[in-house]
Amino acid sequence: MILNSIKQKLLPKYKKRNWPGLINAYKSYLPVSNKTPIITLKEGNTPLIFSENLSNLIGNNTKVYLKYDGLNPTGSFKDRGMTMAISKAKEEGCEAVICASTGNTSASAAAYASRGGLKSFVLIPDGYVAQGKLAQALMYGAEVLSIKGNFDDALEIVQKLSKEYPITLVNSVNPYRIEGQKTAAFEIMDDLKTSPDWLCIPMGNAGNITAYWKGFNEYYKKNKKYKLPKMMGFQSSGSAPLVDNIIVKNPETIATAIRIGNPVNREKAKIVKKESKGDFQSVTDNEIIDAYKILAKEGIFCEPASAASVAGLIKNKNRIKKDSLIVCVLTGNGLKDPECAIKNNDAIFQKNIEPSLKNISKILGY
């Protein structure tokens, strides 16, 4: 009796298997109630993996671990603060939403509010959202408008459609996005028991840092064992509007996740970055795609966005202290970008062999 009570106290909170979505995990954080409609795909509670490779390269006794939101139903961290605005919405009366997406929040927007029977429409960039991203939102039913510009142009029209008319816009903007995706703070602390020292985390619209700050800071106050960590966020330097401080009208990235000009939470990821003593840098893309690889070598395939966490923190392997803990996000599954993939590795791909076991046992040096 005395083991068996002991071993109920050891155990996580939830099993994996028995996960019940992110709102219900950690409602007493979140602006739900009784009457709330929770429309869920049970996202949330993703890995945080140690990463051996990571650590060794950085050195001084580092251990790093990567958030893999990858993992999350329909691939991105977007589903965390889709719960909440798919079911605030529901429970509002609204009847469809809308989005302006480089092609996550597109997938994610589609996927909740067919869940939760609501329309969706989604303004995309012509020619930049990749095609895994883009074939999701078709399959789940969204109404897609491909425009003429670029991903800020979308968004731009999108904010005023939702201001004029009944449909709910449902971009970081909106403030319940931001209420779901803090959720991925809690988890690093649960896993961890402790803070990370620095957080690295890609930036586009900047909802995410905003939020991750916002989770820290919440758990911190209930528990003063946390600790604050440094909020470190890494965009392309072809589409670098936060590390520049600037607008940038014609963004240029391989990371479309991030290829963002105008972010929409300019100011509230000014404010993490002063008060978590942070700082925002660029990355190439070059720098990117090598990350990638890295994270590939390990059996992480994320998307090229995500991996602009890694290549920050790669850069800056010099100023890391000893005995740090650091996490880097990796925001989305690799299975988003397949061309990328197929574009920008090491492996080797042989094609138009004659099928006989004495030519493919010679090609394989046996």
Ligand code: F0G
The other form holds:
Amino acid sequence: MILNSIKQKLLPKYKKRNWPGLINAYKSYLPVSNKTPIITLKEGNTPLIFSENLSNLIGNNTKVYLKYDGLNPTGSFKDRGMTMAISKAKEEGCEAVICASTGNTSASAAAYASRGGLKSFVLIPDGYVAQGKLAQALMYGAEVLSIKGNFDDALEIVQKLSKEYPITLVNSVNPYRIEGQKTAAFEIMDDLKTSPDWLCIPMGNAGNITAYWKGFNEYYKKNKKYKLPKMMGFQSSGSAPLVDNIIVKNPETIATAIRIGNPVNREKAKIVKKESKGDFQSVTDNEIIDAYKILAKEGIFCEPASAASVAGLIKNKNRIKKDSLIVCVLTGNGLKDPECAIKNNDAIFQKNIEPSLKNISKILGY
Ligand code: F0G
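The form predicted together with the named molecule is what I need now, so please give it after the form predicted on its own.
Next comes the full complex, and the chain you just saw is listed first.
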């Protein structure tokens, strides 16, 4: 009886099953019309998870939340941009899309292109794309070209191809990508009913930090209660062109998703840093792996590039003011890169065990 009345009170508030996908949810903020065919896999509406471990680690009554965008349909934040880019490509009558990718963009482009009945071509750097991402691009039906070069080389080629041939480019130079991705900032503000003091985010090509900043600004313009956060962008120290303000010819990092030496949104990122009074810093691969493990100890498995946001937060522990509210963006799911997880964990994993009750109870210490 009591349980029933609790259920009745709680259910309407927690009824999120009817989420229509982010274009339908935030239509009034997006450049779509009734004529736009909405290609959706119900992306968005990802959880904002309070991190007890990180809040305690930072101390000073700081509250740390994780925007777990690895729970999108293809396992990364790219789906937010891709639902927009593919819907608009379809509206404009395009038949094929192309992208360069360190893996996630290709997975997402392939999925949404297939769903929309479009052909997709993807160029990836040979040997530097995590297995899960490659598996996705192949399964979703993209034509995959693995090139003997890095992401920056691939991006240069696809930009030229899309100018010469009737193929739509769906990298983050496509403005619709940024439009879709800004909805993550809306969701954070909808959940918190305010804005964070800091947003910690990994940067590769710097499309996502640009998109978040646009989102925060659009809500702020409507209602000043949504403050503007400091945008804290993090790169891996072997691949930090935005931190060092250079072009990195041969970027190297365990976080292959952000192994980018010449970000295409460089100028936009500089504006975000300046306007938000934020900061760009680098974190080492070891710091990334430490953060990756800390998150997993709280049940959250993200890919290494995503852990850069948390590594960056930890690095700034002493700069954080009392009572701060911080959101770290976890851009991709840990399952994308199983190899990295299997190589970098502190688990006890014993092999070739005799399957007898006696033996196993002995090993378990009983
Ligand atoms: N995190 C993950 C998991 C990514 O896949 C990327 C970019 C980023 C962060 C950085 O985002 O480029 O907007 O600054 N991945 C691209 C790709 C480059 O091809 O999948 P950004």
